[in-house]
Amino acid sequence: MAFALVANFTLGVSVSEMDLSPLKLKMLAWHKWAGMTLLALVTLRLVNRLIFQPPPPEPAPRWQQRAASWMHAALYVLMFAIPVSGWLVTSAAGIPVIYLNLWELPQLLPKNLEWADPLKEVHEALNQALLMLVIVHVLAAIKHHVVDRDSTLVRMLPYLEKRR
């Protein structure tokens, strides 16, 4: 999931800096497909998390446990909000989202070009917020592994457990 998020973020930034061309339109379609796929995957991930509770956290000060809870909630909110905000931008611009060139997804808004630019700014701001949270999340996981020497990172990346 993390790799797919980073890849689609990178694709979105790359496309936004391109001049209008057939390549840009193709890459925008890929970006939208990836965004809709990520929306479906994060939905499945959340359902899975609600049905199968994760293991309890490592013992830590109460403030760290609260920070971790808030961080996870914020990450989930952003993983939903970002693709939905992109879909809203596309709808406001009057451009259909045709998933994998097979299915046209419904427009979430009527065409309104006055909304498209502000919605695009919201989409970009949400992406920047996710980038910041991911950086903090990664740094916290490394801190747990290197400084605290607990199993937090190993639990996030189970293949590391075999190396211990």
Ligand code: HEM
Contents of the next structure:
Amino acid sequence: MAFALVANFTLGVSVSEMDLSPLKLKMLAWHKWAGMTLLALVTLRLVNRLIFQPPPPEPAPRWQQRAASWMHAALYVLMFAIPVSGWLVTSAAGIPVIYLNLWELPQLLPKNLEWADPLKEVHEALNQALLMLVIVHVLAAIKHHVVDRDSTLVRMLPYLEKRR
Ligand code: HEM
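Please supply the coordinates for the form predicted in complex with the ligand, as a counterpart to the form predicted on its own shown previously.
Now the complete complex, all chains and molecules, led by this one.
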């Protein structure tokens, strides 16, 4: 999920900086398909998270455990809200998403061009919020690994265990 999110974030930024061209439209279609796939994956992920409780956190001060819970909740909210806001932009612009050029997905809103630009700004702002939270999340994970020397990062990236 993390790699796919970073890739689709990068694709979104690249597309938004391009002038209108057939290549831009092609890349935008890929951006939308990848985004809809991520929306399906995060839904599965949330169901999995609700069914199976995560292992208890490593011992840490109470404020850090609270901050981690808020961070995880915010990451889930953004992983949902970002693709949904992108879908709303496209719906407001009256452009259907045809997933993999095979299936036309429903429009979330009736066509309304006046809403397309503000919704695009919402999509952009949510992405900026995600970027900031991911930076804090990664720095916190590195701090656990290097300073606290606990297993938080290894639990996120189990292949590190073998290299210890
Ligand atoms: C997790 C999934 C997604 C991520 C991380 C993501 C990320 C981004 C980013 C970073 C931008 C550039 C914002 C800017 O700087 O202006 C962007 C633009 C955009 N995204 Fe997404 N997006 C996702 C899903 C979607 C979906 C599902 C759709 C539509 C179905 C969509 C439609 C758009 C559109 C229409 C733009 C504007 C492109 C332009 O400026 O021409 N995105 N996205």
